[in-house]
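One chain is shown next in structure tokens, namely the form predicted alone.
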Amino acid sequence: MCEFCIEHGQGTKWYLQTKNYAEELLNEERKRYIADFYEKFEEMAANGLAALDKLVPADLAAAKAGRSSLAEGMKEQHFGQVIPLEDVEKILDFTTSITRVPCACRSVLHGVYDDRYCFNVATFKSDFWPKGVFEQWPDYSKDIEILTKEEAKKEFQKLDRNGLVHSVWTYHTPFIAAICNCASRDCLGFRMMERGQRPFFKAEYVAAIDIEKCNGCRDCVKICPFGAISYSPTLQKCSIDQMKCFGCGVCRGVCALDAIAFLDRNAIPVLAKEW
């Protein structure tokens, strides 16, 4: 299991764990931390990919071997894990709060303050969180949605259709506030991993494709936001570099003859250290 796993959540799943949800953590130094982001995001969005695009190879060395002073930093403040529809299902199934913000990613990359990407999810009620963070930016707050668990599903299963990945996002570890949709052009964190760096986990799971029911439509490799999938014309069928695979599960919603299926990443060896 990832480092938070075993940290946070007792050896199983951390973010399936109510108690890193809950308002006991929500002291102030954390909301304080929570309004800072949001306040300053923009500015440190810029100024951290302006620093990464001075790194040395030595740099980028170290931070391919896991030794990435900025990876280790995040860890502890805003860190994320790719996680699959069915988890997040589950996640919503326990919360008690569900609202529906535009994405800062976004807002950073393309100045579009309408694209409504994140969920800021809890299990209470807040007049802090999330409406009351967001009620000071009204570029954020004039498209907030409330929306109760069967709206917020189906939401995501359109999401996830499209190729969405999902992730949880910590504020001030392992306080998780967020579940964001990202595609590598949209988001921070696919373009601090063209740098080098690693903001979020792999997911719980690998995908494996069944090469028996595979006709090599290649819909799986077009969608695949990792590079983990190729196409043999020799076999005219594809096949999954596990290594590459973050187990976010946008190849499997899109396999029309149902051939790709997930695996524990656990249980396969050369994985289950690999995050």
Second form
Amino acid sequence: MCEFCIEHGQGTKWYLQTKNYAEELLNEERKRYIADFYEKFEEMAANGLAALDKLVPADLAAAKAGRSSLAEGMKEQHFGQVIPLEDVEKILDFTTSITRVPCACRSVLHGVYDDRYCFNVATFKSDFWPKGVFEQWPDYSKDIEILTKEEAKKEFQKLDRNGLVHSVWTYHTPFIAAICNCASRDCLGFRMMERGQRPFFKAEYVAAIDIEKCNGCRDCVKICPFGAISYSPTLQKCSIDQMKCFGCGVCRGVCALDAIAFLDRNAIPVLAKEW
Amino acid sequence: MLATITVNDEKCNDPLSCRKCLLVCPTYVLGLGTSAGAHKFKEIEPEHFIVRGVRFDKCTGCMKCAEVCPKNAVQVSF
Ligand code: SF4
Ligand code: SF4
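For the form predicted together with the partner chain instead of the form predicted alone, what are the coordinates?
Let us now look at the entire complex, which starts with that chain.
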């Protein structure tokens, strides 16, 4: 179990607990945080990126080791965890509203302002995100989209097939209100990870290839967003380095032979400590 | 937490033709060696091949090697 499961999930998956989505958590302070988050995201991100890119290797090591590191600090504010498609679907099942919005990371990294990769979810007033938060920015809210559960599930399936990593995100932990779809070049979290500052946990799962079934087609190698899969020309098989696997599950979607099993990270002694 | 893998060489008496544990390990912890010293692999009797854990730092404790061994010769412990 990741530390959020212990702290906010009574030892079960914290992101499947409806209490972490509840309206009661939405106090004034948190509302202000959310408004500020969207108001200032681009500015914060641009400054943060510049600061990160200035880190020299010695600082990097110090930042990684120090409790005051950037990613560590984000645990209280805005932190994520990778989750596979089936857990996304479980969350969508208990939400009452799903608002698909443009991704702020992509606007900062690529200057693409209208690509909707983020899904804000709520389990209470269905107009909380569209009216309560986004309405104040007409330019932004013209690009948002309200989806039904069924529509959202279909979209997530497509994103999964395209190799996008799903993750839940908090707005003042433990309040969860967004599910993102990330890829290494498109995501500020991945960018931070490259600099030794990862603001999200690995999933509660890891993948493994059944070499009896694998025919070495390498479709999984191509799609793994974490570079965890390698191919042996000698054996003509692929295998997953589970220390590198984040348990996103997208490799399963492309394996035509159903050769990829998805295991509970917590059942494997060394991996159960790898977050 | 570092794993130790022990292989019972009496039970594992023909690893070269079996190789199951070598192939199943996702992080290639196991290797094939000989108990006959430096020789060409082709010149060694099958029973002189041995399987050993060689990179314990990569072992995740997934137990696949122990599970896949048809002779129950592999043991993983922490
Ligand atoms: S996609 Fe499946 S069959 Fe193809 S290499 Fe990967 S595990 Fe093997
Ligand atoms: S090997 Fe792991 S990280 Fe890579 S796609 Fe599969 S589940 Fe995701």
